[in-house]
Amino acid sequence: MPCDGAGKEVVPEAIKVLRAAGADFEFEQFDVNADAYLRTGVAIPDDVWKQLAAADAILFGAVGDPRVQDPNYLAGVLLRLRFELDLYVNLRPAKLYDDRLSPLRREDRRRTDLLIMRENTEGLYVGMGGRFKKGTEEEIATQEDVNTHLGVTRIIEHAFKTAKREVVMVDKSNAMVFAGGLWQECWKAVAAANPKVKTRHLLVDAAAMQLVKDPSQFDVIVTGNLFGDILSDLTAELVGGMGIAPSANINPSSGRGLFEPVHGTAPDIAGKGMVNPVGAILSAAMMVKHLGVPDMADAIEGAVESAIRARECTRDIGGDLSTSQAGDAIVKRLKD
C-alpha cells in the first residue's frame, strides 16, 4: 500500500531491495490513496479490506494529502488497519548506524540501539470525545484517553518478552492519576512475574530528558499511544532523522502485521526524487523478520548500514543520491 506522496516513492524501493535479497513473496498493490478517496469518498473499499485482512503482511507507505482535510480519510486507512486488525504492538526501533548522524556532542553517549514499544489501539487516538457549543466563545472540547486492563497488560507483557536487558515503563501517572494508576498497577504485576528482567519507571518528561542526555542507557521503552508517538520521533532524530526510522504494527497472537516508515507523505519534497527510502527499506526488513526470515532481515539491515557509512544515500543523511539511486546502492551491496 504505497498510498500518498512519499509513500509512492519509497515502497517500490523497499520491494526492489526485497527482491534483491531473495524474497520469494507474492505482492499485490492496492489503489488506496487520496486520489481514490476524492473520487469515491471511500477510504478503503470493502473488497480491498477483505484482502488486506487476509494478507500475511502489509507493506505501507504513508497516508495524507493536502487536498484532503477530512480527518475521516486518515482514520479510515491507517487507524482502521491498526484498530480493526488489532495491531496493538507498535515497534519503533532507533539504531545509530554511523556516529556522524548523531546530534549529541559526547561521543561516549551517542551509541543508540533501543526500541520504543507503543500501545497502538487505545489512548487518546481512539477518537472519543466531542466539541460542545462549537464555534462559540463558550466552546468546550474534550478528548478521552482510553486505557483498558487488557490493553495495558498485553503491551507490557510483550515488552518483557522482547527486552534483552531492561524494560523502562513511561507514563505521566503523577498528573494523569486514573490512566496512570492503571498503568502502574499492570506494570507492577507484570514486572513481578518477570523478576529476571531489570525494570525502571520514568515519567514522560524525565524520559525525554534522559533520551537526550544518554540514549545508550535504554533497551526497551514501553508506553502509551501518545507518549510513544512523541518519544519515537525524538529517538529518530537521535539516529539521523525521520527518513531512516522504520516501524511495525503487529499482533503477536494473530501474526498480522503492518510495516511502515515513520515519516509522513512529505508533500514538500514528494515526487522530486529526494525522499529517503531507508525507513521503508528497514520496515521491509522488519516485515521479513516477522514472517520468519531473520537472516534476510539482517542482510538488508547490513546493506543499509554499509551504504550509509559510505555516504551512498540521500541528502538528508549526508549523501547526494536520489531516492532510486539510494535504493540501488543498497541493492548492489546485497548482490555483491
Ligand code: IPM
Given for the second form:
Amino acid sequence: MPCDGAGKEVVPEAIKVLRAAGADFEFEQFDVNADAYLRTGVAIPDDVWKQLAAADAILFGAVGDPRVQDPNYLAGVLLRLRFELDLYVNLRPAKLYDDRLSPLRREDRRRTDLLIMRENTEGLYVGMGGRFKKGTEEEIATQEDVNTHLGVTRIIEHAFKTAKREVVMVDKSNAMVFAGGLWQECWKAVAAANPKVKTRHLLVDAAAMQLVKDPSQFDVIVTGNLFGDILSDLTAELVGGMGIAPSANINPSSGRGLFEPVHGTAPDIAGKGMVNPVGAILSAAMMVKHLGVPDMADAIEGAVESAIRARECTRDIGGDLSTSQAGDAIVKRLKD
Ligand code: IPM
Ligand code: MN
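Starting from the form predicted on its own shown above, please give the structure in the form predicted together with ligand IPM.
Now the full complex is given, and it begins with the chain already shown.
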C-alpha cells in the first residue's frame, strides 16, 4: 500500500531491495489513496479490505494529502488497519548507523540503539469524546483517554518479552492519575511476573529530557499511544531524522502486521526523487524478520548501514543520491 505522496516513491524502493535480498514473496498492490478517496468518498472499499485483512503482511508507505482535510480519510485507512486488525504493538526502533547523523556531540552518549514500544489501539486515539455547543464561545471539546486493563497489560508483557537489557515504562501518572494509575498497576504486576528483566519508570517529560541527554541508557521504552507517537519522532531525529525511521505495527498473537516508515507523505518534497527510501527499506526488513527470515532482515540492515556510512544516500542524511539511486546503492551491497 504505497498510498500517497512520498509513500509512492519509497515503497517501490523497499520492494526492489526485498527482491535483491532474495525474498520470495508475492506482492499485490492496492490503490488506496487520496485520488480514489476524492473520487469515491470511500477510504478502503470492502473488497480491498477483505484482501488486506487476509494478507500475510502489509508494506505501507504514507497516507494523507493536502487536498483531503476530512479526518475520516486518515481514520479510514491507517487507524482502521491498526485498530481492526488489532495491531496493538507499534515498534519504533532508533539505531544510530553512523555517528555523524547524531545531533549529540558526546561520543560516549551517542551510541543509540533503542526501541519505542507504543500501544497502538487505544489511548487518546480511539476517537471518543465530542464537541458541545459547537461554534459558540461556550464550546467544550473533550477527547477521552481510553486505557483498558487488557490493552495496557498486553503491551507491557510484550515489552518484557522483547527487552534485552531493560524495560522503561513511561506515563504521566503524577498528573493523569486514572490512566496513569492503571499503567502503574499493570506494569508492577507484569514486572513481578518477570523478575529477571530490569525495569524502571519515567514520567514522559523526564523521558524526553533523558532521551536527549543520554540515549545510550535506553533499551525498550514502553508507553501509551500518544506519548509513543511523540517520543518516536524525537528518537528518529536522534539517529538521523524522519527519513530513516522504520516501524512495525504488529499483533504478536495473530501474527498480523503492517510495516511503514515513520515519516508521512512529505508533500513539500514528494514527486521530486528526493525522499529517503531508508525508512521504508528498514520497515521492509522488520517485515521480513516478523515473517520468520531474520538472516535476510540482518542482510538488508547491514546493506543500509554500509550505504549510509559510505554516504551513498539521499541529501537529508548527507549524500547526493536520488530516491532510486539510494535504493540501488543498497541493492548493490546486497549483491556484493
Ligand atoms: C504516526 C503518524 C500517525 C499517528 C498519524 C498519521 C495519525 O504520526 O504513525 O506516527 O499519530 O499515529
Ligand atoms: Mn507520528
